[in-house]
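Presented as structure tokens, the chain that follows is alone, the form predicted on its own.
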Amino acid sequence: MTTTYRSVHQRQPRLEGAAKVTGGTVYTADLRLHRMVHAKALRAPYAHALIKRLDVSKARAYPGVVGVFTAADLPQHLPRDGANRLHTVLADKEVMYYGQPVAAVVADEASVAEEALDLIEVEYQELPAVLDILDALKQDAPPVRHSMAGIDRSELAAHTTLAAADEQTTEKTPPNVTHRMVWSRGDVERAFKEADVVVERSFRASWTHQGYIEPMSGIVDCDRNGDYTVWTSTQGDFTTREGLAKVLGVPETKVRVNFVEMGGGFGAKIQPFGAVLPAIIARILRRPVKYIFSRSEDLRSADPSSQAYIETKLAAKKDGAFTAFKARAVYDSGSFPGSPLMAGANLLGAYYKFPNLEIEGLEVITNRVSQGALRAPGTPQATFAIESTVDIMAKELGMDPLELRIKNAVTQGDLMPNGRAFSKIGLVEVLQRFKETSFWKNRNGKPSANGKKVGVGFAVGGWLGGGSPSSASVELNADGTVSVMVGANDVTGTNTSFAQIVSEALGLPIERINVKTGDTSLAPYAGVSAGSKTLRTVGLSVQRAAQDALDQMFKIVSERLECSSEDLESVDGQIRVKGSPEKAITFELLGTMSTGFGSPTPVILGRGNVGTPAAAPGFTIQGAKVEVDPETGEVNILDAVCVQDVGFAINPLSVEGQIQGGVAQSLGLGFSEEMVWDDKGVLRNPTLLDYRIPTALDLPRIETALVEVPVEGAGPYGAKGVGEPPIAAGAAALVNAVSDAVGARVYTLPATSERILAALGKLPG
């Protein structure tokens, strides 16, 4: 029997579209407070160096400089642990990534701290840097940081594992190694004699940047009595108002964080990296500092997404049943602990059935900027090495890749890498849905009549998904409206799936329905808007808090109409009987009798909140047709198609939004965006017009099919996160396209024109 939904599993134009297209929306850079100031920072040139001099004499004494800080002027209190970025605001005697702040000017007026900054001079020791994810890894290379020599290397990370690996082998790990982790079952070797096919390879992703069109942005306030008042573009602001306490030293209740619109995150805004500065020095001047980055500021020195090295060894009988699967995984965590590993290594392992299985994962650092996270981090990386074995082993086997993975692919019950079994999925139903797509049964269409070559790929992505407490309020007005608060990030359109579900389970126009992010001293709690766990966590406790909200109405109107509460229905804001619809109060009574002066009637404030959610796995799986130049390598990307399980689409039109942003940035990934550092680890192309991002004219039409496997318990009608599963898989499907088009195979993100060349043998490798 088929539900049928007024507001949730409807199409839904973004609440909130309006003001942004027309420029109406305020972002952090648009703010003007009294006696604001501005602040700059001077950024290193070298990757690796001691700081032997740093003279700020002359800075100073500039015309309308308020101030010129360097570390040793910081609060003596602040943490120098060296394993966290956040406590590292200004650098202390050594550089240790090209981009590093060294010193930061304040001024008036943003012009004079520019200007500044070029008075400001540093005499710095150039030392080797380690910039190559390989290179990291030999027992000789030179330390990241010249303070590691001689150390314990646990003392860069907590959550280091090097004791216990190290307990495992006979090897020592590598000094630059910060994490080592290894999973296994069945007996692997033995599975690889008696396999009929052994596929092995090796691959690497190159760094790689959000994108964001809004940069790193903060302003922050210090009253006289040592409360901070925040704006600054953040995927979290309860998030905000931990890492800022706990740099400053001080309780979170010292700390408010207002909520600002933000222009694109992408997982790259998860920590305040835009706000600490502007807080510190806001405490030493008592005053509102704004610190805005620069786009190239924010290419070289905010928190791209890590480069990996990762090694497959995969075994298949000849009926094509996958026997063992062995990798090693290597991220490139850049100058600080903290890299996607677990979650990349992880899902390495997780598409397929493997009896016999081991993966070995390494985080090294090295002397790049840290890394962040960007949309299912170390994921891409892990699934472009993953699918691209499969898709060879497909052509060793001679069978069809598509049945090939049908045949593997994890189900209910199966195991992940790390022992967990998986929960409810819909792996096999994306894959049984991608059979029946235009794009599946036309994929063998008319070759490029101007001499390029056409192929087809697909692979398949995925996402565990995160998840986190939330909690929710739901409110009604005097006037039968209802105001919806919760402490979430609107990075995607939640707010307007939250108005659904409220207008859902209230029976009441969504156009009544009033959603807003309140900041955290009066919000309640949600976790950072990452990981797509947004609508799953938040949007239970919206759904619960909408019930006890409408429980509190039916206890009223069930008490004045003399009637059982099971006999109420809300429709259309009324509540009324079953069956007898004349006898109804609506919202506007109950607003103005649960607000009137001298009311009996209690408030009507529902409220919900959960604990951290079950699991919730979405799979997808990407195709992309596309055209290559033989003789130059260009690509051009003719078609694309994503079947994605998304549990319950709440809002169908922002879910295919979600999809298609998420296919074309993997795209993206897969043929264009690289960060280039020289032999130097000086970044080649630090703008926008260098760092290739994909435009329209680059990207085809996206089609998109929802398969819907919901979860109960998981998310609001058992909807899944949709925003992390299609930046998996996109890159891998146009490699292996690419593949399939030229007979030859890059092993390298992206697949650029000159490593298609290369691969061809028209170019060195």
Second form
Amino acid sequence: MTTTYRSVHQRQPRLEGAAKVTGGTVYTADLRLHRMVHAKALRAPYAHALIKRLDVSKARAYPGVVGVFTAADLPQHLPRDGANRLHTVLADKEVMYYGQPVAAVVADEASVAEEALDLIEVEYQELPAVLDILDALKQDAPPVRHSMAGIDRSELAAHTTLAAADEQTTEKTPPNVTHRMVWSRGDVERAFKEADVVVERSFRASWTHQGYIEPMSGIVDCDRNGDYTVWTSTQGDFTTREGLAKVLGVPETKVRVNFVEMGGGFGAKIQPFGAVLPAIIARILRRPVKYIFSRSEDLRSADPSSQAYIETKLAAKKDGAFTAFKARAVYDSGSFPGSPLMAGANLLGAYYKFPNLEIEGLEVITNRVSQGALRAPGTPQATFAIESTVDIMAKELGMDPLELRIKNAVTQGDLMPNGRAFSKIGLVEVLQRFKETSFWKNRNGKPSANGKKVGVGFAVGGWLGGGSPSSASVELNADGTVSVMVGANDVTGTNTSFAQIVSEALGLPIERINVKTGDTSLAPYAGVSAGSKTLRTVGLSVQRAAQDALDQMFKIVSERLECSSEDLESVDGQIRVKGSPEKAITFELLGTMSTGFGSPTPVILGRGNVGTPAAAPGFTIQGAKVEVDPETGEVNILDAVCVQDVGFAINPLSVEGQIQGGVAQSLGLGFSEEMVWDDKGVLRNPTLLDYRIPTALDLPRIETALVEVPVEGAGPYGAKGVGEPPIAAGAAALVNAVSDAVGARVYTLPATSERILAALGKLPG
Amino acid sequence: MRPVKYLAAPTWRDAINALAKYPTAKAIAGGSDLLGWIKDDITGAKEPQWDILVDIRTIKEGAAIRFSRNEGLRIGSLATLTDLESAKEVQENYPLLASAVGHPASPGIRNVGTIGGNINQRPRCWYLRGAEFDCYKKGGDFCFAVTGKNEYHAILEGELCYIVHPSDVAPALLALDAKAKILGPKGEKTVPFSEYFVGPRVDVIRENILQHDEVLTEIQIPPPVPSSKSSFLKVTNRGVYDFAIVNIATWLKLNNGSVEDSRIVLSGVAPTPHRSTAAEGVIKGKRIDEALAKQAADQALVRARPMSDNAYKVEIAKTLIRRSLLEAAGA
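Structure of the form predicted together with its partner chain, given the form predicted on its own:
What follows is the whole complex; the chain from before opens it.
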């Protein structure tokens, strides 16, 4: 493609970046309102217990305390069936996870609220806790919660309409199994019999935390009319409005959510966990209530990513053609259903052509905090299982692991496990491009030395991406600048990319374009910034709105200059006649005309709105080169790469940064990140000291290579979702590299020193 | 965090007077351990809620570093780890100490963290540090690591309590035969670091001999020994902000290539810095080579009693002893 672009496809530094890195950006915790009070939650010290007695009288009497609330003090109209985590604001008689809020203290100062928490007396009766994912599958396991009647299984059922077979849970279902599904095609058993090589393994991936910098936080005010105003760290202002309205039992328009910059979410901030409690209390007190999680509270009581147990069985012919794949995937959802089972189980069998396939998926609940999304939810776990299995298969076949993947990679028309066919995808292109990376060319660059072993591994990853309707407006101001308004929360630099799209469409320098995310009472609707969809959905609306504004300007100019709209072009802030640049009207003049007192010219206001665009799955291959110390189990990551099909990079700088961030996160899942609950279900590492997110010293330079297989209509210029694919495969690549280095394989994520030494047979037992 | 009262101590004497006066007072220097401890609300029958902070950074000369050929090194306990890492006297005469003080936490924390604080910091045991667990160290009657998650706990000398000593600096001080100068109401005393740390068998509540109203004012290291060699190694899960899974400070005095004297000290393996006299016995009078180093390492861990999740630390400890001996001996 030889099209040249003025603004898109150019490396554009983030427009809000300087304020963020210099400390100028205002976050929820920075805000103070008149008459504001502070809420703090008392959190349960047990994973499973009955609340026998709860006495808050001393806390209520403490100087500076404005109110103390338990489940019994919350308005009776609130839904409290325990079916939904959002509705379970404070534990009602039963505690289902360690860290669950039991009571809330509101005081003039946060420190006073914290002091008063100590004065609350609670008597618990400890109940058996179910923690291990395999224990949770057992028929005779104690129930994770007393009443299972309240469990809402509809959310999962809604995803399974295309399942070849979907068994509803029945009386015979073990008490903590909340969903079971089976996808199958062909005859796997026969294929296994006829195969030349069969590989069968099982894998575990641990619970992990999204690791965002800004903890959950919210401020909610409620006025005399019962109108709520919200400031909260969220990925979606409109979804926050929707979620809060549902919990509060009010129409959505009674809730106004202001845009505040968010310090990272990675999926955790889809649900408004920071805003529900202050909203309910604000309604009671008629005062603004601020609720900020400490780091420890966030690690204990937010919505981390679930553990999974996955069994795989892969069959191939001698020539490397995969003939069958059978798997059983169990995802732990924590104390409420809603795990990424469907996404994970689907991608488990979606990277390769499998003529025969059978995937059983199970969701279980355990006595842990409920899980939430983490960037391509469910996928790193599934990818670890399939991509380890494929590596083992390559070894068994004596084939090059990259060639084996290329031979079996899915292309347009191939079926996913869920029965849907792939649209145009770029997996094979990505695999071919991998061979041209510096990573690949230098893979044999450093020999093993000092007893340390160097190895190279890689893995395929992907994400199907989500979608939702969206809208945007583009307005010309009197001074010739343009205001773009969207309802999408800028999580990843999307507002910068929107400015590039408008700049491209209008021929206006980016400095004169101002993109703002409006509050929900003013902004055009957009869905939550999740599912790798913001740029491709809202970006299409922005592109249309810019085109609409341009059409309106062309109409005015063509009348003024007495020419046809087709003869006009927009260049460098003016609209001019093609071939006669002296015949031009500037944006400033148009802006003055369209806003002037008494002017007959209408305001230039472009509108763009689209439904969910075509799907655009994004695929990657990720590579890691590691140096392993086989005597200590230490892993030093020497090099990493991610090749990704992005469709079309609106802002390559931003895209590469996002990919590097995803790779960093995926390597953390690979070697260091793990939430550790003890035998009683108490989280033992609720600090960033003991929950180890990799630092700059742990990570190598991360090479990125963009492949562009645009899909018409999927996003502006054919752009695809970028955010999620790069976390999918890094952990699997790292484990494959460790295996290449030391010849032993780790079957549980993360690959810690201990697990590597155990894999090498160096530990007793 | 609960409210605390702040008192500035202009002299060491003022500091111990304040500590003697208030049973819930604690001396604070860099605060990188103590503030986290208070914020995490770690209290119990034997662990009061510290609500008075006696600032000792205000003490003049408390951070002085002095070196003389005759007397050796005198380090004010308020010297930061960065002060020591960048001090020429330390780099030139005590490479083992210079290496050890460069290992804790991160440069930012080493800029505020003092050597006294590093020596006296509390263990990182995630049961001790969890407000929910009333363990022996807080006055309770259980060690939760025994039945719970113990991948970072003791493999040697655990008894009642299975914490590991967290310091990177302490093993180096033992290896260098350093002494602690302690000031209390009854005056000053000097105690070798080999008698400074206290295991659970002696007193499960504390990790060292300091009484509530005593302070560590100075660290004294004897003059450098000619023909001595040393090595410091540390294994962690992460490149920065991490305590040792195992660390080791090795000091050797060689005579014609044979080991005349040695001190081999590990942290991260036992409730106190663990001097491995067993390993020292193996190498005494001998020339260090691969086989001898391995023999010393095996001997050092003969009495290891790993728990359910921490057998890997035995392997790592052996590896570090072997490597450390070979590195120090230049073999």
